[in-house]
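So this first bit is one chain, no partners, the form predicted alone, shown in structure tokens.
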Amino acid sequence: MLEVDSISKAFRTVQAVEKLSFAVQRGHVFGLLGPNGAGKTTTIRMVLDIIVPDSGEVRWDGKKVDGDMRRTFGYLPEERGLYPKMKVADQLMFLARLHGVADDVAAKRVAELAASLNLTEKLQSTPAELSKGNQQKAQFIAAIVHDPPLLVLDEPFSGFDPINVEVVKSSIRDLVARGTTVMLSSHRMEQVEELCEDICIIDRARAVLSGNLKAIKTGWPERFVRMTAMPETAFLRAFPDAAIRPSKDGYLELTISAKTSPADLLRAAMAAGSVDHFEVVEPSLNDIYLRAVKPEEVLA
């Protein structure tokens, strides 16, 4: 298990991370979320022992993370880190050796991963010759070639089309099934929601919401209703807490408080017109994120 215990880090007058704590269970996918500048990258670097916290501690299986332990972890940074003129196959083998993987094991692992990511035909190319998406695939393989116990992914879906997003998500699920613990940072809320069991949202250096994603949704103070679009919405006057949400696909979408009965709302809607579709939906991770993270102008 990864334990982040009240870590803080300041750079001169800038407090990058302040008293941040969370835990990631073995074999789970954990989402670290927040706006740009919130402290996510600093947190990742402290988890990986790249920079040292001013206070607090990061532990893996109860032991403080150090340089030796860090070398067993896998890391996919947002920035590309491959040698641009060295063949992909050669540098994947080189990086595997740095992690102590024997050549025969590494060669088999590289071949298997390249096949699963549709990159086999590009192994003899250099990163400079590859598309942005294929460069990201090569770097993803570099992060997992040694079968790490902990994998940290920073914006792993950057540069991928929808098909390759699914390919990488499948690879992440395979790693988790093998027991790998994954910490994922991304602005792609739909992918995080699909993969992560637990989340931590940080804003302005502090955690503003953390915990099990299903539990957060269950305890959410609002409900969301999706129903047939009505030509007349006067029936909503009986529900003063109901607010119409923007909809892109022709449905009427509403936000209501937990005290409003969806059954009463449905009866009022049916009395006002024809209702072919009515459902109560849980909040999306995007809804949760927008509630937890306040824009700068709100705090001004």
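Residue numbers count along the first chain shown, from 1. Being a predicted model, the structure only gives us computed values, none of them experimental. Here the rigid core means the biggest group of C-alpha atoms that line up within 1.5 Å when the two forms are laid on top of each other. First, how it differs from the form predicted in complex with its partner chain.
- Of the listed residues Asn118, Ser158, Lys64, Gly219, only Gly219 lies at a hinge between rigid parts moving between these two forms; the rest are more than 12 positions from any hinge.
- After fitting the larger rigid piece on its C-alpha atoms, the remaining smaller piece is found rotated by 14 degrees between these two forms.
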Second form
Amino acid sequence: MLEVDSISKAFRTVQAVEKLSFAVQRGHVFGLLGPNGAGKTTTIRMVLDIIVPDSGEVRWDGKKVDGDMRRTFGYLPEERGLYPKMKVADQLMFLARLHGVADDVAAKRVAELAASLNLTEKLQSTPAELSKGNQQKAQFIAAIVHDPPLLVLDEPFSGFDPINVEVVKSSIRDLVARGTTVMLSSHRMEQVEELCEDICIIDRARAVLSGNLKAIKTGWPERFVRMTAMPETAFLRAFPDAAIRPSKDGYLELTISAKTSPADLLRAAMAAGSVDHFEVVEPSLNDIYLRAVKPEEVLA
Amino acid sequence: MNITWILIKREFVERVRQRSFIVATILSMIGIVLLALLPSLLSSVTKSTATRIAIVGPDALTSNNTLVALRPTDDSLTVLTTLSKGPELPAATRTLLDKGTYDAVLVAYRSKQGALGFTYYPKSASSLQDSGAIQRDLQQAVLLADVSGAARDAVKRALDFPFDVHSLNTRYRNESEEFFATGMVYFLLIILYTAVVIYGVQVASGVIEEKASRIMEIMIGTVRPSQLLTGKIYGIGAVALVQLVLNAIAAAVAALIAGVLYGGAAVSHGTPPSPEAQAAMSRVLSEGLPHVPWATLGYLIVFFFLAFFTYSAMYAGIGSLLSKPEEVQQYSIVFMLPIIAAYLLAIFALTNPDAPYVMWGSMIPLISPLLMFTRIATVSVPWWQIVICIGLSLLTIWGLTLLAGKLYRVGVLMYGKPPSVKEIWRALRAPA
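Given the form predicted alone above, what does the protein look like in the form predicted in complex with its partner chain?
Now the full complex is given, and it begins with the chain already shown.
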């Protein structure tokens, strides 16, 4: 289990991360979300012991993370690259050696991963000769070549085309199935929603929301209703906490609080006219994110 | 496997594999061979085209005396039967020059007062160059021309006065030996300086390349900045050592070839050069050029590494603060200033190795490796000064590497504009 225990880091006058805590269960995928400059990369660097926190501690399986331990971790930085003139296969072997993997094991693993990511033919090329997509695949292999117990991905999908996003996602699922713990940061809500069991949203150096994604959704104080557009909306007056959301496709979309019964709303609507479509949807991570990073809107 | 060792190995193998490295190494080896062979190639060329001089005198005796006086030169000399009537070139000999039988004609004549005079008629620029030497050699002929009997013998003996040089310098037995030795040290100094600059700047640009390609981001998640720094410096240091050794082998091969060529040239040549010239030549070829004491070569390697590690720690530290390869050019003056200063001081030291500022300078880190090498190669240096020089240099390397490690820790994750002095100061004060 990865435990981040109240870590803080200030750069000169800027507080980059303040008393941030979260935990990632073994074999879970954890998503670190937040706007640009919120402190995601600084948090990741502290997890990997690249930056030393001013206070607080990061533990893996109960032990404080140190140089020898982080060598076993896998890391795909946001800004990533490989040696432009060194053969891809050589670089992957080199990185595996740095992670302490024996050459024969590493060679087997490189071959396996390259095959699963369709990169086998490019192993003898240099990154300078590869397309951007293939470079990204090589970088991804570099992060997982040593079969890390903890894989840290900083914006793993940035710059990937949709096909490669799927390839990487399925690789991440494979790793999780083997027991790898994954921590990733992303702007892409759909992908986080699809992959992560647990999330933490940080804004301006602090955690504003964290926990199990499913629990967050069920416990969310708002519901969204999507129904047939009605000629007039006078029936909504009985529901003071219902708010109309802008809709593009001719449906009526409403936000209601958890206290409001959707059944009562449906009955009232049916009394007012004919209803062909009525649906209650959980908030998407995007909705939650937009609410969470706007601290001026106080949540119920 | 040890992490630092893996880093060193990658740095070394990837650099040595580069086509640019292979080409540069082969070219420099060829260059060294050509450079070393140049004197012997030139000498064999000039020997085969020895100036053919025809001598015309007012009488047979004067012509013959002239011939004897000119013998020490390498020219091929012929006395013509034509007699001169004055300083003018006789018409008959003019045609011989035109036909190319001779390269030059030397006309000896008597003035109206009876004094001996000469006019030299060279056909080409190369034979014109001989005129100074000919004038020198003719002085003897002039001095002997009009004396006879006992007086002649007295003049001859006087002219043959002994002149020996016994240098009190224990290193050099004579002037030419000192000349070659100093030249050699100068040459080695240039090698030392260029090697430190070339490989030091390679360290800086290597660091920046890793930052620019963002591989640094991946590496920094796995290894410590200090390990990256050490791997870079030692890896490039190993490349430098290989290149220096290859160049030394090239020089040794060149010396061998030069020896063979010279031996061959002496046999094939019709008129062997004078024994003195031959001895001087063979010393240049078999001793002068390749003959650098082994100790000096050993010190060259030692001081190269002292200088290389000192400067490359600095270069790596500064390099880690920059983001783009272009910026190395921009900041190269920062890199170069101390080593250029050391180099200039060492050149002054070459002509004045015993000056106090040279002695003290040879113990001050940063400039000491070049200065101490110059002193060791030219004069005998007390052992304790060498110990102080090497000791202080090692301490400096240790300190600079520590500082560079701190800069590295901050610098490698820093992109964009180069840092301000304030930021650098803050990085240096931070705990390692």
